[in-house]
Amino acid sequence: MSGPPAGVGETVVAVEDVSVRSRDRLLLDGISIDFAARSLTAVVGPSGCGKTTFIRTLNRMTELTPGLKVRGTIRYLGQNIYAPGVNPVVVRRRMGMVFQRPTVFPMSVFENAAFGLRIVHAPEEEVDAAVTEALQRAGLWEEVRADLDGSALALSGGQQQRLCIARALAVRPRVLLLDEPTSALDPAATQRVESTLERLKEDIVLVLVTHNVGQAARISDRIAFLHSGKLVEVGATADILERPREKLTEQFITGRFE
């Protein structure tokens, strides 16, 4: 999976009529949405609406959950990522994932950031350059540069989350999927992660699941509202917050959701 760099506004990921079913219920129902280069889309909705399932379909992580069936098409730079012969490991390199709670390994800061590169046996000089760049892009370099050999477990929660972002960035994805990455962080750490995401959206596609409408208002270009597995409405952030078309969206945004 490769191709020329996407231009500003060019569609990088196209989701076409995607549904996901578990053994006993429909989790996502006919979702269609595009994600353009250099953008940050916030995916919001009540608990259990399918937000996490949705972003996990974008890089085939649903396949790691037994019993889930995905229908529809997801195209990355025009290629169907669920087509026969497409390697899901390669898909996940192109579309990285950062989870709700930071997961660092009991090793050094450097080796945590280099983890994905080690798996593909990248040359050492490439690893050094990529790790430095990734830590800089994640807004962590100045805080850890003097102790790259120190344990990642000694970092604060916010630093660990930015290290997880750096680890994802080190393999140079074009899309970064984030599942409530600040929900376990204090306000100061949340602000640092949000600042990092605002910088990153100038280079790559970001898809952010968040339960925090205020966070979506602060950093997203666009909001997609899910309810009961369906995409109710998607639009520019200001339009969704100030002029939602759908009653369900208005109720959720204003906190009068039943």
The other form holds:
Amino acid sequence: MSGPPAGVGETVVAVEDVSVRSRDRLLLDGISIDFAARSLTAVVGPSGCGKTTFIRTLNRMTELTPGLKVRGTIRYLGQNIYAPGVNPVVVRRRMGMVFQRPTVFPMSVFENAAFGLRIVHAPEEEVDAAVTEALQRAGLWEEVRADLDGSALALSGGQQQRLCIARALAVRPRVLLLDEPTSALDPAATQRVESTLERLKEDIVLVLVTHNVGQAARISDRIAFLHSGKLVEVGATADILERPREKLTEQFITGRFE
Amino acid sequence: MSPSEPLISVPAIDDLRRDRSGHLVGRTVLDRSAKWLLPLLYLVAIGPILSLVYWISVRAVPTLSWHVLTTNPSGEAGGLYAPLMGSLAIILLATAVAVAFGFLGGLATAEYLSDRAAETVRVSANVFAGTPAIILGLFGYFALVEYLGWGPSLAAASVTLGIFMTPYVFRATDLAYASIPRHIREAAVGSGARPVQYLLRIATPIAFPQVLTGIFLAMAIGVGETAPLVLTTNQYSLPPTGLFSKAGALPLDIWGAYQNPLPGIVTAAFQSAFLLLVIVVGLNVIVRVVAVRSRRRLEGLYR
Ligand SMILES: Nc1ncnc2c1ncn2[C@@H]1O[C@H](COP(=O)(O)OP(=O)(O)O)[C@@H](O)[C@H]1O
Ligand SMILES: [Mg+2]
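Next, report the structure of the form predicted together with its partner chain; the form predicted alone has already been given.
Up next: the whole complex, starting with the chain shown before.
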């Protein structure tokens, strides 16, 4: 379903000079960054700097907000996702998204995980296998296998968030976009989501928005620091944390603003 | 006053039944009287309704029988078959009309119109819902009975009553879809759902119980409504046989008894009133059941 695997280091998503404008101001200003296969990039920055806006431009979720204008190019495996004729629905099936709050649907655990497959009318026998695999990859399988038909709304917040990850994974996307996925969770649930993400970065591209530098330090390969809609600096996690090139980055990682 | 001194001093009284001035707490006259005053006020409010139900029941129930329900009225000796069938036919057709307009209108308003257009539609619907039913009856008479030449008929009564019921269905539908949390839509779209897939697979199962509740409430309100019927159909001793046949209705029996209070007709009026009460209570019970079941299913969604 996902085609030949992309090799390590091969660019999957290339962002070229992307700006986003609302009716009255510039929210993102000339962002360029590449995302390689098998990597976890943490996008950090103070609240209101544009992290959510940025991650939503990557799979055209910005289109749900009237009045936002996106300029520049975002390539998925070389194809501009904003080119005429590209179907945003297909883009979102290749680049899944997980939100700040768990967003399970009022259905069974199984049907939640199967949602992305149902809407493409996947054959029944494929659905079963893909749901099992997705729940395993999301690190939720052991906890829910006994009651797959139970309501997803009965799960804890942390389980719901991992179910949302499973729902995104079930269609075998190449890219998973996560917008502060642990900000509504307690430390134990956060830890489980983090270990899930560490395993996932072995096969897919992860872009993780977080305002938590500690989380970025724990699980990311690379940190991109956004400030006032600009990409200030991007580099290997250790480099950014130990030897930031920019003064603003240093101030942020040492907790001197926000 | 030294700066460290607190502005309000709280005496250390460890007797937990006393407030800070030493008075016993929670034993005021008002507190004590609330225990029996509230139930009393409740009784005063509900008393007239209960006595009405009682008064109708004692006059209707002893005279009701299967025979009465299954024979047509003839002269003063009343069977209820014709008006009962007339009422059922009218309410079902009227519901179809109200759902067709109210559901589609509410859906479009909640899901497709811009915020400003939706607000305009909502305000108009509220004004419309406040229109006195007799004015709709007048509209039904001039537009349907006279202008379209339908005559006093099942169709004229149903369409008029359906228009009366539309705003209730509209409001329930609009509210049901508009109150689905935004993050649920985002999650569906973020999972690669097309808008119509979000609507059919996610939004409608969430909204449906509330829509259904609105439909049943509209039916409960509509089934006893008399004003839209008095100008669009007549009392009639046979059940309706087609859209343009005449059709009686239970509320018209009651109305007729007022104009022509012969003993047999008055009895039929009480029987009709009782049947209407049963139907209204039944519809409200359905509403409760739907609401409770869906609340259980959707528990936690709006957290
Ligand atoms: N639809 C919008 N219209 C106008 N301004 C917006 C819109 N969405 C977000 N913003 C503004 O853009 C800035 C960046 O928002 P966001 O991307 O949510 O930041 P972050 O996720 O880093 O906290 C904020 O100042 C926010 O108020
Ligand atoms: Mg944000």
